[in-house]
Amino acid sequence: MGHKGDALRQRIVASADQLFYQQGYENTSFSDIAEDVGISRGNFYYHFKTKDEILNAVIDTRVTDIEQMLKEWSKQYTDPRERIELYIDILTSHQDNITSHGCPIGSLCTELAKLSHVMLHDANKMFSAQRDWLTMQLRELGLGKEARQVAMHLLARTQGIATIANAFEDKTFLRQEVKHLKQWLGSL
């Protein structure tokens, strides 16, 4: 396949991350994905024969933009606690679309697990990144064998307000509690 076939998929493949976010996995079709990046269902169908083909290309290209992202805090900031304060932020810099639609990986593997999808597995490598990663920086500020379970915690913490913000669609709250989780990071 050559260049252009890739930036069709990659077009694909981002249309579809979008779709599942303010749609859902299960409420997105083919036709849905088709006709947002506007191409016939039979050029569809030349790159991804099943949706979880798709689903499947959008928790890689997740997991990798994920992973990229941290290792790019990683290089540029020194302090680990500067990192994780940046991982925190994510909440008010994508604050409109969580208000909306909740947080893109909490919602999908939600939905996988409600639907016991055999990809929720692969999905939750989006928290596992976080995860892994949180616990290194964590590592960094001298916390021993807890840093894992207190990764954890700041996990479910920002999912939560996530949620919360969400259900109520409320912007304040999410910088309120985000503002109580950088007092919390300070005093680790």
Given for the second form:
2 protein chains.
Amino acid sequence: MGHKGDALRQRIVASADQLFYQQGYENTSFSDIAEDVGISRGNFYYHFKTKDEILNAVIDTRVTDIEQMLKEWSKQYTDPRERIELYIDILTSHQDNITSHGCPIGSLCTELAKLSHVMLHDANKMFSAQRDWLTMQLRELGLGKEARQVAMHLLARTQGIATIANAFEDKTFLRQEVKHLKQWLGSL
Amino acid sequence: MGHKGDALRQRIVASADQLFYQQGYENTSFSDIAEDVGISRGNFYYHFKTKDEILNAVIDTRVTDIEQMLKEWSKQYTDPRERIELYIDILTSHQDNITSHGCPIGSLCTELAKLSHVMLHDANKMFSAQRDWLTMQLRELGLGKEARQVAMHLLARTQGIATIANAFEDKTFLRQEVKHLKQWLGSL
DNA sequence: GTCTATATACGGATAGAC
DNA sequence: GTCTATCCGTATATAGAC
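Right, the form predicted on its own is done, so what does the form predicted together with the DNA look like?
Below, the chain from earlier opens the complete complex, with every other chain and molecule after it.
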């Protein structure tokens, strides 16, 4: 380890993350990433020995970033309802990317499941980090044992919206469903 | 055309369909399909010239099958609520496949979107056939202009359930959400 | 129609010069 | 550390024998 401070490594991970999201994991080659970063294929292998290794770095970075963001929200906002609304609003603020490429987390998990890739179990940590945070917010909102189940429900709702908005390339549908989702939140 | 009666061709399409579902489109090679059908690669190319051609056949067959099934349901059942319940029950009856490989339609659309594949527009007909049928059922149920929007909502709900059940390989969650979905249907 | 080569391209991964 | 050159496997697709 001790790689965290390596700027080039971070640039590679950022490029890989974007390309995996836009083109898919399998469909993205080392050449694609190397070209995007501006280094040669050979140099690339100095930083990452295998494709799985970079996938692992991409997932790890995303999990960390998600946890960081949610922790920040918990610090900056006191109302759990407001926090969840912020969470739902990600759909709207990323509507262009979502209609073009789907949800970066959902689509990666879907692909890894097809590849029977062992790293699916690491990838779904990107989901469970959200699930656990949402569960906490729902508990603060007064929900009891059912909080976790409701959190999973919300997770699924956002995934469904992303999948359909992507399949139909339909931003209007996405915004409609976000409105619907906020009404649902208000009814809790 | 005139290919419809060709038994071997149908077997190839059925194999391709299954393999695309289980392994993904890109990750499935001609060798995989040929081996599964029990023919040589060379023979394969006699029936389908390109990979896109077989993808097209797979999608066409699925669209036809979906329309056929829904038309059958409309014939055999009179209560629109019962029909929609039947639709929701697909999730339960396919729970093993869904937790292992996701929704065959949603995951294919997700993959084609990543590949910027032109056939995404054909693939989402698998969805719109369902949307249109659901819209009709909801109209019979007494809904007005909002019927189509509610149909899209239901579509998204099922997709979200499939994506999350797949990512977590969680059948229990799937069944929970199906129950939830039926409560929602009852409240319409 | 079905088969066995085979052409060609590209993928991941390595070796070794600088 | 970064590069070029290369190995090797596999993929799509074609040619041509039977």
